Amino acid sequence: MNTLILCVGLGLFCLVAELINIRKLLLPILLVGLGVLFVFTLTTWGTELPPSIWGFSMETMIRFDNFSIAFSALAIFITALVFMLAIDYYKTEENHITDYASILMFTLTGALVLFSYWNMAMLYLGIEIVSISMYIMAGSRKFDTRSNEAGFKYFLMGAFASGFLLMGIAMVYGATGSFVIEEIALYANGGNLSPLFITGLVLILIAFFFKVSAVPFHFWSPDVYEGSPALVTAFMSTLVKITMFGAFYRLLSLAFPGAISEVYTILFIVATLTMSLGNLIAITQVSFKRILAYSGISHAGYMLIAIMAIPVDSSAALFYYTISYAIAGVGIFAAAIPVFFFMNNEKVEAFNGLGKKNPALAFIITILMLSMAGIPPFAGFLAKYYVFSKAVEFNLYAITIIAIINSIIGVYYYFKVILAMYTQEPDGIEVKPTTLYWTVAIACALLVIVIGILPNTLMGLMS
C-alpha cells in the first residue's frame, strides 16, 4: 500500500514542481524517486499484510501478493527507462515537462493499482486512470494532426470499452451480489452459472480485448501508435499493453476460475485472429511504428495463450514474456526515436543504410529484433517457449501449433528492418544518439541477451 500512496505523492511531486520552478531538475529527481520506489517495492517480497491506510482496512479493495509485487517492479521499472529518454525527447518543451511527468506518474499509479485490485470497482478505477492519461498524451502535440487524431481515436473506443466494462461489472454484481473478487469467485465456482453471469463475463472480455488491441477491436491500435509522438508510443505499447495482460490475468484466475471453461471458443478465436492478422498485415506496411502496432498485435495473441492456459498456472510464463516483451520495446524505440529525429522519416526506409553510418546502433536494434521475432539465445526465444508449454500442458495443442506458424510468418517482417540497415545504401545522413539513448539502448540490448541465458531466476519469482 505504502508503494502505491508514494507513486502517487511523485505524480503530485510533479505538479508542485511547476509552482517552484524546478522543471529542469524534475526528471533527475524521478529517476531518484522510481528508484527507491523500485527498491521498496521489491522489500515487501513475501508479505501479505492486509492494507490499510491511516487505520482503515482496504482488505476488500485491494491485496499485494507476489504477483502484484513481480507486476508492479517491472512496471517501475519501465517508466523509469521512459523517463530516462524524456530527458532528452522533451528538452524542447520545457514549458510542458511538469504535465507530461505527472500524467505519466499518474499512469503508473493506475498500473500499480492493475496489479493488486481486489474489487471490480477498484479493476474500473484502475483502468481509467491508465486510459485518461493516455488520452491525453496521445493527443498532447495539440498543433500536429497526427496526434489530435490519435488521441480522439484513442479516446473514442476507450469510451466504448469502458461501457462494455461497466456493463459486465453490473451484470456480474446482479448475479453474485458482490464487487469483491473472493465472492465472485466462489459463485463462479459452485457450478450453474446464470446467463446474466456469463454475459456479464464475455462483455468484460470484449472491453480487455479494447484494451489490448485484440483482433477484432484493435483497429485503433496502428493509428494511435503512429499518431502519437514516438516516445508516448514506446510507453503505451511497453507499460500499458503489460499493465492490461496483468489485469486480465488477475481477473480470470481469481475472479472467474470456475467460469473460464465457458469462454475458451472466444478465446481460441480471439487468439488466433490476433496472431495471424496482426502478422500478416504486419508484412505489408512500412512505417516503422506500425509494424511496431501490429507486431504489439500479434504478441497479444501470444500472451491471449497464456490467458487460456490459467489453469495450470501460467503467471511465471505471462511474467517473463511480459519483462521480455516490454524490455525489447523500449530498447527498439529508444535506438528509433534519434533515426527519427535525424531523418524526419518514420518509415522503414529511414534505417537504410544504418550499418554503415552507424554500426553499433544497428547492432543493437538487431539484438532487439532478433528478441521480439522469438530467435534464440534471446529472450524473446524463450517467451514464447514457456507460454508455448504451458498451453501444451493444458493439451491446447491446436493453438500452440497456430502459434508456431505465426512466429515463423513474423520473423519476415522484423527482417525487413534488419536488411534495409545492411543491404541498403546510406544517405549520408548522420545518426548521433545522444547518451541517454546510448544508455537505455545498450541496458535494454544485455537484458535481452542476459534474461535469454539466466532466466531461472525469473520464472522462479511466481512459484
Given for the second form:
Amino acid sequence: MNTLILCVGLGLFCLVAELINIRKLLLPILLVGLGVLFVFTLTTWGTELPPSIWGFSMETMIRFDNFSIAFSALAIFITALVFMLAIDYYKTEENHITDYASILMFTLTGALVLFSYWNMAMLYLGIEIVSISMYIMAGSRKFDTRSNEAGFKYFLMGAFASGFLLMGIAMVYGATGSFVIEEIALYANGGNLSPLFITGLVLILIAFFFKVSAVPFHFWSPDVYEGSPALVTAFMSTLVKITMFGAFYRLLSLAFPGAISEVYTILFIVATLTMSLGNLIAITQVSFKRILAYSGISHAGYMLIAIMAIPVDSSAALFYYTISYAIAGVGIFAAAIPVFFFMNNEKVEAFNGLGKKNPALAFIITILMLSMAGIPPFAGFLAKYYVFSKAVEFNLYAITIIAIINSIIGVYYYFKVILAMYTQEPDGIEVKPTTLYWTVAIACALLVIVIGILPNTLMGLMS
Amino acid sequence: MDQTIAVSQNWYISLSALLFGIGVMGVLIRRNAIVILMCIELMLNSVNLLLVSFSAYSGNNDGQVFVFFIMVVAAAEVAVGLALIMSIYRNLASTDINMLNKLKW
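What does the same protein look like in the form predicted in complex with the partner chain, given that the last one was the form predicted alone?
Next comes the full complex, and the chain you just saw is listed first.
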C-alpha cells in the first residue's frame, strides 16, 4: 500500500516541481525516488500486510502478494531505466518535462494497481490509468501529424476495448453478484457456469487481447509504435505490455481458474495467430519501430502460452519472460534512439554500417537482438524454454510445436537488422550516444547475459 | 425493492445489448471522430444501464457504485479524446478519420 501511495506522491511532486521551478533537477530526484520505491517494494517481500489507509481496510479492493511485489519491482526498475533515457531525450523540450514525467509516474501507479488488484473496479481503474496516460504520451508531439494520429488511434482502440472490458465485468457481475476476485473464483470453481458468465469472460478476454495486442486485435499497435515519440514507444512496448500481461495472468489465475478450460480454444487460436502473423508480417517491414512492434506482437503470443498453462502455475515462467523481454526492449531502444537521432531516420537502413562506425554500439544491439530472438546463452532463450516447458507439463504439445517453429522464423528478421549493421557500407554520419544512453544500453546487455546465465535465483523467487 | 418489478430483467439485458451493439457498429462504421467518440460513450452507458439493472434486481449495491467509477473515468477519457481530436483538427483541419493515413506498412 505504501508503495502505491509513494508512487502517487512522486507523480504529484512532478506537478509541484513545475511551480517551484526545479525542472533541471526533476529527473535526478525522480530517479532517487524510484530507487527508494524499488528498495521499499522489495522489503515487503513475503510479508503480505493487510492493505489499509488511515485504518480503513482495503482488503476487498487490493492485495499484495509475492506475485504483485515481484512484478511491481520489475515495473519500477523498467521505469527508472526509461527515466534515465528521458534526461537526454527531453533535453530540448524542457518546458514540458514536468508534464511528461508526472504522466509517466502515473502510468507506473496504474501498473502497480494492475499487479495487485483484488476487485474488478481496481482492474478497470488500473487499466484506465495506464491507458489514458499512454494516450496522452503517444500524442505528445502536438505539431507532428504522425504523433497525433498515433495518439488518436491508440485512444480509439483503447476506449473501444474498455467498452468490451466493462461489458464483460458487468455480465460477470450479473452472474456472480460480486466484483471481488475471490467471490468470482468461488462461483467459477463451483461448476455449472451460466452462459452470462461465459459471455462476460469472453468479452473480458477480448479486451485484454486488445490491450496486449494479440492478433486479430493487434492492428493498432504497429501504427501507434511507429507514430509515437521513440521514448514513449520504448515505454509502451515494455512497461505497458508486461503490465497488461501481469494483470491478465492475475485475473485468469485468481478469478477464473475454474473457467479457463471453457475458453481454452479461444486462447489456443489467438496465441497461434498472434505468434504466426506477428512473425510473418515482421519479415516484410522496413521501419525499425514497426519491426519491434510486430516482434512485440509475436512475443505476446509466447506469453499467451504462459497464460494457457495457468493450471500448472506458470507465474515464474511468465515473470522470467517479461523480465527478459522488457530489459532487452529497453536496451534496444537505448541503443536505437541515438541512431534514429543522428541518422534522422527510423528505418532499418539507418543501421547500415553501424558495425564499422560504432562497433561497441552495434555489438550491444546484436546481443539484445539475439536475446529477443531467443538464442542461447542470453535470457530470451531460457525465457522461451521455461514457457515451453510449462506448456509441455500441461500437455499443450500442439501449441508448443507451433511456437518453436515460430521462434525459428523470428530469428530471420532480427538478423535483418544485424546484417544491415555488419554487411552494409557506412555512410559517414557519426553516431555518438551520450553517457546515459551508453549506461542504459550496457546495463541492459549485461543484465540479459547475467539473467541468461544465472536464472535460478529469479526462478526460485516465484516458486 | 419493496414494490414488485413489473418489467422482466431480460428486457434490460436486451436493451443494453442492443445499445452496446449500436455503439460497436457506430465505432466500426462511422468516419467522423466526434461521432465515434459518442458511440464509445453509448457503449459505456449501455454498460451502466446493465450494471444498474443487475444491481436493482439482485439487491446488491456494488453495481451502482461501479457506475460512478465508470462515469468518472469516461469523463476523463473523453477529455483526453477531445484534446487529441483538437490537435488533429489544428493540423489537418478535419475530423474525418480517413485523413489519418500517415502510418502504414
